[in-house]
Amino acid sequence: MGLGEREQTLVLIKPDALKVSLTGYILSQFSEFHTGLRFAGSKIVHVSRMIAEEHYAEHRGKGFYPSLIDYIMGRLHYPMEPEKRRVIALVYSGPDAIRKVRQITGPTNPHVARDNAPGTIRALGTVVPIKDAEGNVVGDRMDNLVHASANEADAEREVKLWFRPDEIMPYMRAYPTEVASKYYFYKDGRLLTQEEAGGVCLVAPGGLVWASDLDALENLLQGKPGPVTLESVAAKYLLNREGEPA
């Protein structure tokens, strides 16, 4: 399969969209009928802080942040329902594939969408006004029902970030991958080697991960800087753990 055939996007079906029961309308819209597009990876998932954090990093300071964090983790739209926070994380793959998922999305702004595209997916979302604690509106959220990566670069940070290489068919990898011959953990913020009461296991040897998590972990345990994030390691390998704060 060549690079072309094999570019991939990151989808993630948001609490919104699921709260609606929108699901099996999205899904068909992504359909390998309407897209030539076919599933590299697919799964349900407890979003954690680190991890909405982590895939909305270039938020970060912005007004409207917090409330950001607190949609795609599910906690606005079911606040007194841990267990139905969820998203639904999903790669594509085929050729074009950033282009034609976001296509059928449509604009970012589901009142744009509306207005300019109003057979996409976003159409059906909605804004929200963002206010601070005097009742002063500060921003907007966009409560627009699905993710879908920008462009490579994006893409390819979002695959790996919300995706292990495992959790990918192997004819279905359009990234490098390496295996480990050491263990790494984690715990309260840091990289370890070795084994600490209450450390999480992210490696273990033969454990396949992503060549450029690898050379991350490798960098931070000599004081360099990784091409990414120990966070952006280490948050895929803590989804739905048990423990997890709701």
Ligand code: CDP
Second form
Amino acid sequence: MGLGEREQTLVLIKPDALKVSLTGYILSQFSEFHTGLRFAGSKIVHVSRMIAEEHYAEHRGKGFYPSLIDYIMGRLHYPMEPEKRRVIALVYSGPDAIRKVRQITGPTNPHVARDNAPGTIRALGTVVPIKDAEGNVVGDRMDNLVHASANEADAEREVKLWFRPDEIMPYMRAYPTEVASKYYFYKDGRLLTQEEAGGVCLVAPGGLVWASDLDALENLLQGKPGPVTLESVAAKYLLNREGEPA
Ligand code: CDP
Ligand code: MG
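Could the form predicted together with the ligand be given as well, to go with the form predicted alone?
Let's see the whole complex now, leading with the same chain.
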């Protein structure tokens, strides 16, 4: 059973797509004319290590993981030009959004996409050998141009990871929100409710937050082990800040 009009999916136009100027093509493939889906959110993001690691948490420990993190952070496609390292993050909304977007995106492996699903976006991607410090090939990385949420649970987690609720217009918000009644600060991996030198204010009283994030913050304050990390809540509030370590 789908969520109907309220179904949403997260798309990332990855650094390789930006580098070869495929943005316009990708947007046209996902356009309302082709898919019936509407934009619910969009922004240009300098990808922090924090959000990269949260986004790809399920792949932690796999051989391609370090390379995947460097890839999504733009470090591989723009080694000397940090100012060009970015992704375009989009939320699409509408009936069957997740499946429709995945179908246009195509299989994860660009070689498979070319063989089995020509015409999909990922058929234009590449597979790159991963080398160790000695130059030996130790695996493959798939530079496949776009990310698209795989299922409803991933879509909800990913939309909330990349977007604050106030970045999505009220009519388009698919997940419950709440208004914060106190301050939450982030400093060196810790959650604080009072300002400290070097701390960053994530949320202030009156701020609109995802209800599940507020639950997570309160659980963390009470020291309850939860399924979510502080970073999975904080990452979106720390994006595009000056001085953030690359
Ligand atoms: O992106 P998708 O959900 O189709 O695939 P995934 O299995 O969740 O993997 C996430 C991303 O990791 C892929 O899109 C690839 O960029 C990369 N990957 C890789 O480089 N090598 C693999 N063997 C598997 C995934
Ligand atoms: Mg995936």
